[in-house]
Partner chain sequence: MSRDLMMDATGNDERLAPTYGAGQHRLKAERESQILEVSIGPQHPSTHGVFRMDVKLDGERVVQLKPVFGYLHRNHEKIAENGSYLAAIPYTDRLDYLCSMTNNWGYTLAVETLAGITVPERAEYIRVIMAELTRFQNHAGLVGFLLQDMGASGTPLMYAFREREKILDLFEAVSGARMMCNYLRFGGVRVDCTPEWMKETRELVGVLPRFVDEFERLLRGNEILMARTQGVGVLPRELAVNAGVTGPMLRATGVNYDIRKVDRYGIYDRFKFRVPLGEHGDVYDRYMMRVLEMRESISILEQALKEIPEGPVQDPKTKLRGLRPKAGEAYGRIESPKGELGFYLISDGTMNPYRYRVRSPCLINLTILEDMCLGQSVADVVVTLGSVDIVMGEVDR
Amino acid sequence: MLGEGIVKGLFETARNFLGSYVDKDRLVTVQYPEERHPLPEAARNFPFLLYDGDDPEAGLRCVSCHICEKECPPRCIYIEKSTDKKPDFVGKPQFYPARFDIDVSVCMSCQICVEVCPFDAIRMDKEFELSTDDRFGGLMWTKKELSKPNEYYQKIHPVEAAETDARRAEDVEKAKAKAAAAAAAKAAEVAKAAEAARADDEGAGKEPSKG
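Atomic model of the given sequence only [the form predicted together with the partner chain]:
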């Protein structure tokens, strides 16, 4: 019968329409600004720089190695290396970026910079409501705008952050152990030297203090 197919289709539409009142599967839209779908942990948007502790300058993890700048496919990262060094999280003196800009109007949220960074310094943010009325300065994010504390990272990517933190804690432990070993070796050396000095010079009764 002509029209049978159309009637069958309309029956399906009616089922969906009425079903949307009772079945959550059939009503999938949410009223956006008031209601939101939760973002999954892996969601990514634009990169940000991580810092440890409270001071975004002193705690900044980036050592200005330029790897991300070179690997970024659209080349939207601009880094200027500092001339002096500051200690990093294990106490080793490292360069830091005097200037770190990301042009987010060019960035394509590909996460390559995060993948290639060997210092866990750059991570992807989840923030997506970023519209601005200034299309030049407002979309060129500087170091100040990019720096976010580690706590923020722990909040938005808990699993990933826990992993990174564990790895870094291990590094700190290792560095400490190494420093302690070095100190011990140095102390032993100093002691040895003192021993030798004492052997040379029996008259001196004073113990040399540890350096």
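A quick note: this is a predicted structure, and the numbers were derived from the prediction, not measured. Positions refer to the first chain, counted from 1. If you superpose the two forms and keep the largest set of C-alpha atoms that fall within 1.5 Å, you have the rigid core. First, how it differs from the form predicted on its own.
Having gone through the form predicted together with the partner chain, I am curious about the other one (the form predicted on its own); can you provide its structure?
Single chain only below; no partners, no other molecules.
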């Protein structure tokens, strides 16, 4: 019939139009800020620094390697390396950032800093309500403002955080096994040296040394 397609199209449009008023799942307008759509896990805004435990300074994962600073396309990351070291999560002494700033007025949220970080120290946040009336100082985030606990990371990126935690737990176990093997080798070396000294004393007709 002539015009049948037009009639079907108009009917479908009317059905969707009226349905949007009665079916909540089809509403096109969210009453923000009272109502909010949940953000997908892959959503990202600006970077933040991760730390383990309760102390942002002691638990900060960043070792001030400057890789993210060098790879940042808009050059909005500024890092100053410490003069001393602190133990990392496996007990290895590492440098840490005495200063770590990100100018979010320049940051393009490209996530390159996250991809190049070999220490799982920087991740992308999902927070977007960041307006400020301070155009310069309010958009230059310092280490204190950037640091967030691993629990926060687990909350906003649960799948990604679980993979990272599993990998870091494996690294801890490897470090423990390596330390135990080194301690056992050292003990065996000491015992061997003591046995050799005892044998020399007996060969010289002396009283075996003790200890």
